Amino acid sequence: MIPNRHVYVLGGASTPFIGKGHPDFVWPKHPDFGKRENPTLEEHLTRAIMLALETTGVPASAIQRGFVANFAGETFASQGHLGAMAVRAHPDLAGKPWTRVEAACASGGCAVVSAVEALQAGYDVALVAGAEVQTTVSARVGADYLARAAHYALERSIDEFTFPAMFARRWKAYSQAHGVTDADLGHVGLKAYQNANRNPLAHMRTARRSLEWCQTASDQNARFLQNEELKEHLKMSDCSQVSDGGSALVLCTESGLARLGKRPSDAIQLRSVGQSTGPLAGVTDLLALDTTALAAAEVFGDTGVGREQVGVVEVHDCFTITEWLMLEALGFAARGRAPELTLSGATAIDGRLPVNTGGGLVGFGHPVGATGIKQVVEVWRQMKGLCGDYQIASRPVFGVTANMGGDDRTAVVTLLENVA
């Protein structure tokens, strides 16, 4: 979809992503535990509103409308009704209408492209934030929460970690298809790990890896489902990170712009936005996210922008294999030959089509309502040159994000562009 009304993304912020394996995150074996607590799910949100409110320069009294993306507040955090939880971030944000957007981890996604909509209706400055909180659990039962992203009655048996499972599905087709390994797929984990090194609001941070921890099965890094027909397939250095956090950026049109004192060169523009979903349990090819391929198809039709134009893409790497399907998706590459771009150098900060920047769900973090949005503000960042040691060299003029939903049930893509 090409908007009507010219959609300019102002700015925005995240918070530190945080969880098991962060120097900040309080749990038993913490100097600090018992002594604090870790933030709430509100003081994520808050957070995220109040930090991209500050970024951008704009009044809470300036937001006309909002939208909160959240997948499972009622289940980790027993808290639903988050648009009337957001508005206690700032007074001047009560009495304005506020959503809550939930798709499964493509939630933040869903709630960009309620914005873009809410644009075109007649407002004019919108605010979007994303967050969740996912580590009051266990990791059992946390796999049982997020497992309601699948069909629950047909697809949660697969395994008792439901969705590694399901990506473990893939990665054994996608190996056996194409004749790739685990010491290929590493390298997607290794540069995930190593971007998020040079960002500080990263979960892995601090957490060094090698490529042959990335590559190699151990005690440290564990094959743990329980599926024996899938469990050689997956190692946890091949997921995403359980974490919280938020996320949130302002959108306007162009009379929203002007009306905030700011011009188009301010910002980046949503030159289009794509949103496609498909029947849940519905995959029927393992080898493909045909539901992201036709949002991408969409965005690009649209503009005409080609491939080769990109600089900089943010994709929803939920899992290591997942970086290599949603590259072929997105039309970066030919089915099976993804791995040539991550072999050759292609996807890292200093390649020609840098991929995660960041460090992507597995080294930034996967809070999953706030991921969509998250995926949207680093574009931003990247563009205006604000990603400090993990700087591309040459600022983008165009920039993509995938954003997907289950087992490529919801996809969200949007092109950016740089209008400065």
Contents of the next structure:
Protein chains: 2
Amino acid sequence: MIPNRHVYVLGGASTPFIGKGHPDFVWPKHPDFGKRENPTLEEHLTRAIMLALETTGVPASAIQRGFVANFAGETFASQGHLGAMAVRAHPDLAGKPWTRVEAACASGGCAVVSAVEALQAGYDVALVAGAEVQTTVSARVGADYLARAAHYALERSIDEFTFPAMFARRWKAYSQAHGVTDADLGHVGLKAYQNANRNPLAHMRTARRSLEWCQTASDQNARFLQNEELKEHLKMSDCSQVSDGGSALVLCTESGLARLGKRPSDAIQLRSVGQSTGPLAGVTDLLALDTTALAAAEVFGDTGVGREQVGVVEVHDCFTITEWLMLEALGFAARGRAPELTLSGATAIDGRLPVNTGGGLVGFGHPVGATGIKQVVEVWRQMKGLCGDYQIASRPVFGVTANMGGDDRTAVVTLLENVA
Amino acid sequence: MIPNRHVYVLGGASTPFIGKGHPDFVWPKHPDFGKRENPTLEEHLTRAIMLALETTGVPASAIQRGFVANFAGETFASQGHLGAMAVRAHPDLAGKPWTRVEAACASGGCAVVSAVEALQAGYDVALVAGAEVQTTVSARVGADYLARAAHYALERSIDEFTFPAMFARRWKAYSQAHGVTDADLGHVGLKAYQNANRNPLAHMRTARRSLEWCQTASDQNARFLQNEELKEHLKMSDCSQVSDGGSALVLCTESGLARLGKRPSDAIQLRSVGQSTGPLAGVTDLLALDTTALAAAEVFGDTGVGREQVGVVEVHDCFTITEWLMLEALGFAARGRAPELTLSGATAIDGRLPVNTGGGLVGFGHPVGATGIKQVVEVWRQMKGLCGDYQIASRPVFGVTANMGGDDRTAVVTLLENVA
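With the form predicted on its own in hand, show me what the form predicted together with a further copy of the same chain looks like.
Then the entire complex follows, led off by the chain already shown.
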């Protein structure tokens, strides 16, 4: 959908994404254990909102419409009704309409879509905030909660770790169909960690990984699935992180920019957004992300922008194989050809198509509800030269984000343009 | 908000709302126990969608945008990502954007708001479906899940039954401030049950209650709170039902009507909708629903329609006291004067301001995610003369719905006009 009323991303911010492996994350072996607690869901949400307001210089009173993206607050944090939680962040937010949006790991993208729609209805300034905590329970219990993004009754039993198994199934099919191996796929994980090492907000900012480590199962990089047919097709280094964190951004119309004393060049433009939803338990092709491809086709078809014009990409690498499937669904590579993009260096920070420059879901982390919003924040930051050690050299004119829920069941793709 | 592009409610439908006390609800003492199961969340959602399509004669392929309202699927049904669940209802729904919206008990109202916004963005036909199951766990566990609509960390401990206690607190304050008693309030419960007795879809359709029963605590109508200060201020007959069920409706623009071969007179018009959100744990006045009042002021202020023009009302009677507080927040009575409306018979089906003609949340039932949608469906049914035994005599020109999440933390008010 091309918005009739132009929509601008004025900017945004993310909290640090933290969890096991992050130096600030408190767990039983941490020196602060028993002395302080990790931030709560409310704290991550509030911090993200306040950071986005500070970063953009927008007063809370200017926010006319709000959306909160969160997947599983009811389970991990015993908390729903997060629109009414968000307005606790600042007294001037109260009274306005705030709504929580959920589409599993695509919650953030869907919240952006809903905000774009709200701006078409007449609002001029909207805030979109996503947050998640997942470290309040064990990995096993967490995997059970996350399985609620699949068809629980039909799909839960594939493995104790439902989603890792679903994407192991995709990697098994892909590697067999296209003749690529863990040695190739390891380059995706390596890039994620290397990018994260330059990103002070990344969950894996201090975790150094070698190529060999990412390519090879080991005691520290275990194949942890129980499913005998899939166990060989996934290791820890292929997985995104179980992270806590939040991201938020301010979207506005041209009237909104004017009211805030901003110019279009202070922002980036959301040229088009596509959302597509497929049925749970309805994947028919393990070798393609059909739902993501639909959303991408809408966005590129709407605008006529060519893939070769795109200078920065954020894809939903919930697992390393997903990065390749996403690049193919977005049309940046033909089927089976995404590995070449990675192996040629094209997707590196200094490549021609930098992908997940902050580390992606594998390196930056994956606080579920925040992810789709963080992707847009990251493209805005790259376009405005705010990425510090992981800034790409040439400011991209066009950027793309692709956020996905479940096994390609909800997809949101945005096309962003630097109007500077 | 008055929609720039006119929005019409083409119609909708609800499943039977069932739970303990409903003759079809399977529980250990039911003759079918062990022979069949109660419908699942997916089944209620799917049935509501298909019923809405059948009732309106709209083919699934015409639906361009979908919203699902649900509060707590992750806990009661181990299921999130309900947009992708909804599109399983019909193959022609797949591929379109579907989003789940949550604002506790106002989830349904918020989904209507989001659909109105989506129609402003260019879509012409939208489907909004809400569903909830709550009978999968004990009442005590369910009360814990429902407490996620409050600020769990700060408010959970008021009572094992958090929300009943929060509204007992309001009734305690109201009865003391305005000199009304359980003998007065019993008339609200009596009306709910009597209306439900005429409604074949109502949870309490077969439950006969006398005025005395609704006025008086007894073994069968217990004061069940533990909190000593609040225990005296709530009994079972004051509470809405723990129900399973679903509701869905089709919203469209004028272009949508034309495309579907319909005229405005086949529908009712959504003249205005207001949504307001207040901070969790932020109630400052026990004697008023401030957030609902804000949303109502917006709707009436927008349109200039007077309260005296309204001929049918659906309010969110999560507890009997809430019906009075809602009537005051909507401006149908001054503070402390709503009891007179009830006691004079004005809110009865044959009164001048019929309220909750199908039984409301107390009698019809309260499958949380469905409720805000059911309210709009009910006004449409009254306006089109489809309510059978509980049809009001004169077709109302204007109708109002008021849906609320938590303790007046999110509120959605709609003003609907019969354009026939």
